[in-house]
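Given as structure tokens, the chain that follows is alone and in the form predicted alone.
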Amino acid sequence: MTDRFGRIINYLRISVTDRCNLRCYYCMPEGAIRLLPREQIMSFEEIVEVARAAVRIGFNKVRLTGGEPLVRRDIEVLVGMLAEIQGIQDLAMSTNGILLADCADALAAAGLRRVNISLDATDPRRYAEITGGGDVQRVFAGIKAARKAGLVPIKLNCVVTNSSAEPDAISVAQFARQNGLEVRFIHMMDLPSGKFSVVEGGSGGDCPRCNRVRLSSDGMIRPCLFSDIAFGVRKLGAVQALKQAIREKPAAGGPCMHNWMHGIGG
């Protein structure tokens, strides 16, 4: 479908959970985290219904996000269900990579095609600081397993405070070059202020070219990461919610006061 600004919308990002096994400072707010009751999280069958509806109206790209999608139990089952949908040409996942070494083969066998892996630093101490105690060696193992399983091309997502010339970003870029990986630098975002910028090495944040909408883990279609606009698939039905989200997709993102990054999937 085409939105009112002439953008072709063909990319559905699906958040399968708002849970995560890391506590990255730029994603998780300090203090208590508001998590959805488990009964509000969409079932695999509901997610597949939305994906099928999206394909019927012209979508052909699907990416699984979170939170951290690999903490969702039996995630490879959902991957297999989505892979069977005729019309999905690109089925990918964004992950922090912590659990990837244990499931890369199963994900590839189920039909996942490629992964983006978060890596904000290569130094173990710095990585632990940024992620609230994460072990970067597990990420390295996940990258190795993903490559062996054929989940390529592997892209690294590196969040930067000001620029890709920061020491941590330079180390990630060097690691990417040494290992034949692509890297994208994502400037730190702030939902309440509407602060974001175009991703270096990627397409995110480029509003005039945006081709995506998001399905949050509680069943809301969100036309923009930086917008409070949302349409419930449980109330409206998948097709109607998708169409309304496309019709109401804003020209550009702005302040977003009622969402959390870990709940909608960046």
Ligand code: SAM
Contents of the next structure:
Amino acid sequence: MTDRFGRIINYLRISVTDRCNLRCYYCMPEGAIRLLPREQIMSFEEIVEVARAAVRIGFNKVRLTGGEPLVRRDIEVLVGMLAEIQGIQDLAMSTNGILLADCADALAAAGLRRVNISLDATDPRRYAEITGGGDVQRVFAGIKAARKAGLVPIKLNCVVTNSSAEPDAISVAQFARQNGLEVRFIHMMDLPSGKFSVVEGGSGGDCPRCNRVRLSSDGMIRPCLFSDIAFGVRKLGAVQALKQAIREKPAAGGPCMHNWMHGIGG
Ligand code: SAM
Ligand code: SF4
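Counterpart to the form predicted alone, namely the form predicted together with the named molecule:
To see the whole picture, the full complex is given below, headed by that same chain.
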């Protein structure tokens, strides 16, 4: 479906949970994090219904994200259900990689095509500082397992504070080169102030070329991460919520009231 600015919208990002096993300081700061009551989180059946509706109106690309998608129980079952939908040409996942070593094979067998893995630093101490205690060795093991399972091309997502020339980013670029991986540098965003920029090496943050809408973990279709506009699939039905979101997708993102990256999916 084409929006009112002529953009073809074909990419659905699905946040399968607002929970996470890390606490990256820019995403889920220490202290009071609002988590959804479990009954508000979309069931697999509800998610699949939205994906089917999306394909019917022209979507062909789906990404699972979160929170951390791999903390959602039986996530490979959802992958399998989505993989059966005719018309999804690209089925991918964004993950922090912490749990990936144990489930890469099952995800690939279920029909996942590829993964993007977040890695902001390679130094164990720096990684733990940024992620609130994460073990970078587990991410390295996850990357290895993903490659072995054929979840390729693997892309690394690296959040930078100022530029890709800062030391942690350089270490990630080096690691990527040594391991034959692509890396995308995401400048740290700030939702309330509407601060974001184009992803280096990727396609996010480029409003005139944006082709995505999001399904948040509580069942709202959000046409723009940097906007409070949202349409409930439980209230409107999936097709209507998707169509309305596309119709009202803003020309560009701006400041917003919400600060809910982990529930909407980054
Ligand atoms: N937990 C998974 C992960 O970390 O890859 C998936 C969800 S996470 C919200 C998706 C992406 O958003 C990650 O690459 C993360 O680094 C990025 N992200 C989260 N908060 C951000 C922020 N404030 N600015 C820039 N990127 C952010
Ligand atoms: Fe969790 Fe990903 Fe947010 Fe880090 S960026 S806290 S891993 S959801």
